[in-house]
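Just the one chain here, the form predicted on its own, laid out as structure tokens.
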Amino acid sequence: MAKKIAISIPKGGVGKTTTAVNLAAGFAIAEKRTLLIDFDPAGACALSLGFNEANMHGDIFQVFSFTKFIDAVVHKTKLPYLDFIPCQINTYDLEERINRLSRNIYLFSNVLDQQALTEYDFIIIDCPPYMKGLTTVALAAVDSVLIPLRSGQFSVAALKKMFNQIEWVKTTINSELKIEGILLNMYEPRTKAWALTIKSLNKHFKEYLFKSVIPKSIAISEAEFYGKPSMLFDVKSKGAIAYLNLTAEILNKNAVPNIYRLTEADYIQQANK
């Protein structure tokens, strides 16, 4: 049965979809089976796997309107084991009505107990940058919750907002919910900020963080313009190893097993192949 992440904080900027990105990809350079489901209407995801209107051939809405098997909109990408839902609300009509959707809290549960999901190792789930709708129906669902994160007052407020939706969804609706961990992304070690951050971090929700963080990367912008994940791009980036050790900590943290043991040289090598 798939391990099930949604990747979700109420604040834009901080890295949500990337991190959705290159995690799904780490997973797939390790060799296992993933899935990358988006749901936030900004549709970036597609962006940057390198999708566009003209190859897409469904989303994730048609799943929850039931004009579509959700096996009928499952997307190959350029790793072999990453395949991707596109989220496809681009008109205001289109975003009311998921939000009508959405109302079945239970919505996005049933949809992953299909048979045609029971391939995958990992779901990953890209939330929206709010809490109601779609991110509460994800959360109802998922095994576990990955918080990005980068410095500020702003971004520590939004984690404990975070943190209530959690609690609160724990006691009433998902009583198995997890907090996979606090990513620190776009990080620049020696600011004033991320000692602030930091240190409000340590205070409050030391035992959350991840080890691995993400520093901030000009590649992996770049990857993304040219619609790759970063270990495509240039995988001895510091971005993109980055992203491998946070893929080998969740792993190793899981205790899934591996056909070998994750180092970064490993990753390197299938990243090339």
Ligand code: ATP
Contents of the next structure:
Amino acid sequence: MAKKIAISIPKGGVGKTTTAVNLAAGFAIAEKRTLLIDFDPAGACALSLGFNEANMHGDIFQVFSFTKFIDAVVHKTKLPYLDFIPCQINTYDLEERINRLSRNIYLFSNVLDQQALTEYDFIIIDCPPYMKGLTTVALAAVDSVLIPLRSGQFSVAALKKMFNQIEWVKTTINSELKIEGILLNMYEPRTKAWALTIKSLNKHFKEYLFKSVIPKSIAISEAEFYGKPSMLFDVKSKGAIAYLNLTAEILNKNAVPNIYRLTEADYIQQANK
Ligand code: ATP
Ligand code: MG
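May I ask for the structure of the form predicted together with the ligand now, the form predicted on its own having been displayed?
Time for the whole complex; same chain goes first.
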């Protein structure tokens, strides 16, 4: 049975998509069969994995609207253990339809329970930067939520909102929902903004903070232009190493055996594909 993790916080630009893509790649590199599902109508995961209109053949919402079976919309990626389901909402009409469909709170749980998905070890879901609709549908269906955060007072405010929503989901729809952890992203040591953010987080959220933090890294932002997770772009970069550390931390926390077998030469070969 796959462990299902939603990447979510009601705040834009904090690194949800970046974390979804790089964590999914990290699990795949650790040879865990992983499925990344883009649940954000913005559809950014596809770009980060090198997909475009021409090489995609269906998306998650065709499954929702019963026009395709789930196996027909699973895309293979450059990493043998990583599969991907995109989100291709490119008209207002479609977005409206999705919003209507997402009123059925159990829709996604039913989709994730399908036989075709039992082969995965991890399913990662990249959520949009708002709580209503799709995010609630995702939270109803997953085992845990990973919350990325950047520095700033607004981020801490969004975190409080996120925790309120998690409580609501737990009491109304999914009592088993857990918090996988809070991830500090675009971390810059010795900056006042981060010192203040951490001081504020330590008051209420200390127990949820991952030990791994993701530094602000040029390789992370550049990698997406090349349609690659950071490990396939520059495995020695601080960003790639940080995401591999996060992967290991989550595997250890969940008591999943963790054997990295790929060598650096393998990464380079994958990156050049
Ligand atoms: P949205 O809410 O709009 O979906 P998001 O939370 O998914 O945004 P991302 O798209 O992952 O955020 O990241 C926003 C931008 O920040 C991207 O251009 C990404 O490359 C950059 N970014 C994310 N994490 C890092 C990092 N650790 N170092 C440098 N740049 C980063
Ligand atoms: Mg995003």
